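To begin, one chain is listed below as structure tokens, in the form predicted on its own.
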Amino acid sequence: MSGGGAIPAERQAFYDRIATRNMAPLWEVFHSLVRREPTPAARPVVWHYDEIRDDILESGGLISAMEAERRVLVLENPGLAGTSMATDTLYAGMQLILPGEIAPAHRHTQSALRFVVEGEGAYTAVEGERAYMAPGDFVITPTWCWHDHGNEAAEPMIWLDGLDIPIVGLFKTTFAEGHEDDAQGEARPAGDSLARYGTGLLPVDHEPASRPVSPVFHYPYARTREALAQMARAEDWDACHGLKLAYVNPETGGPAIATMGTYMQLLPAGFVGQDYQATDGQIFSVVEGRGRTRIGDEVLSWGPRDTFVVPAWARHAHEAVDEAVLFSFSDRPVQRALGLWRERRGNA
């Protein structure tokens, strides 16, 4: 690779000539494409709720779900600003839905999932099937199905959403439609899936679909906690995640989502991780407890419903005060499919 000092006029004329033929030297440029660490743009932020609560409300008033399509504010990192991103790779936003509304019916390649912040009784509906909604809950989307959102309760509804909109965005199949109606007509009774897929049991004559996507599209939170709750009875402690779970297809134990983890994790009173790194950049979702998140040199502090990123590669540990449950979602599907991913452990 040529040093950092001037170019020779005879190397710089070759460059001129080659660009012509649309080439150029890769020896210039090697090393800022074949890094020796990752070197993600996002940056570690918090966004604390109570903070912006009162902005997620005021949009109601500006804007309807149904003129919006989807009334959201974009969790927009500071390293990657007018992206829309919030790590190097994936989409966060915070969304509203008041009582009576509804967000009308679309599908698109991207694949969502919905983390509820605040609020109970507010729905989902996938290919005709809904998911009434409480904190804690867990409500996949997958990618090119039909899903509305309406809100029969009488409080407003907000809730985190999660897509790979950067990653389908980068292989340039980003495919997108609005359906006939608002609202899809009712094909299966609320608790159809669940209670097909999700009690460790599957209907007999079942054919796993050919997407690799849950046939389970909600994860009740009240069954989350349940089952952290029964491990750390057996106090099997990580020492750098406390107790974590992943949430999974039960047709195939892999990911919920092919293309972004899902994981809800306890920290017990007092906890005081070890350092950890992984590949993929992290946005988590704090449903109980306060704590904080040291990232580097930086401290987040966080406490219920606050949400936070820590950045690919990023050294961090979590500090839990209280017990704690952490929300999180990251690309590492994506990568352990490639063998790109990652993790290092302590001091290693």
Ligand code: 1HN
The other form holds:
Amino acid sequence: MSGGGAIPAERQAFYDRIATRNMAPLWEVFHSLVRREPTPAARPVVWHYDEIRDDILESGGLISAMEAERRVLVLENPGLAGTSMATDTLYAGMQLILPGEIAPAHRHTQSALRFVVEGEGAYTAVEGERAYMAPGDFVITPTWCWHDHGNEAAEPMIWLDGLDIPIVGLFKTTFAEGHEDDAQGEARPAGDSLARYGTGLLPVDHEPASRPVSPVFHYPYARTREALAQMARAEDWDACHGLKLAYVNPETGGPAIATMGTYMQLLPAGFVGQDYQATDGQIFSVVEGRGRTRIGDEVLSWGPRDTFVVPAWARHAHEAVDEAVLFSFSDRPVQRALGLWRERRGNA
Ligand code: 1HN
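Could you give the coordinates for the form predicted in complex with this ligand, as opposed to the form predicted on its own above?
Full complex below, order starting with the chain above.
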């Protein structure tokens, strides 16, 4: 193992010689490959919606959703400049769809989530079924599912996109194709999947899909909010998370999206959370309330519609001024499937 410093000439000559045979000495890089603790490149960062909303709307005058294919302003982490990524393993962006526009149908092996930030009445169609969306709604487009977006309402819609691009990229498993038509035909009426699979019931002869793809792809905010409001009456708050629910695939009880954990949590007014660390870097979208999150030495203040990042393994704690509702997503299901996920509470 090298302690750093100048490399003796004899060793360097050896390294140069073996490099011609595509070899290198492990001992020169061992400690940068095998770290004692995670060293994410992502930094804590917040995008205040008041400060970015005008830019998002301005993009609507510069390019159409059709020309852009997807008109999105990427939320790029300043610690990951040039990569288009929000955390070390996940992508995030703000997508705008104006009244009358469509974003053409395509599919790709990356899974995507939409979390509606502003506007009502635009839709995403997944495998031929439309989901008409409202603020706080969560919609998934699982791996290799056809999807297009349209806005037949009178107001713009803006949503947060989350994709597992670096994860799919790690395995070099990227495939993508455009649909022959801009919009998919309607295979089922809007709301069909939610009725069939999303009310605690399943069709009697239902067989789970061969791939872990949730048959529910629209999780309306009204239902999620009602669940949290009802649960809050028990006053059974977690010291770090308040009340935190995970979106699930009703076939398996596993994550709604195989590669991305998605969560909604309620913090009561005046909540002062305990310190928490987990190996999954998280992207939060604030639905309701104001508060702040201390991440290491930094404090990020947030309010409705803001987006913020807590990097992997960063010690952090949430505080809520008002009753607050936070949506979040991370790569936790991938880490758990591989036996890698860890968490730590307090300073233990
Ligand atoms: C994509 O397909 C969408 O379908 C949004 O709305 C954002 C970012 C990178 C790659 C594909 C969409 C995307 C994306």
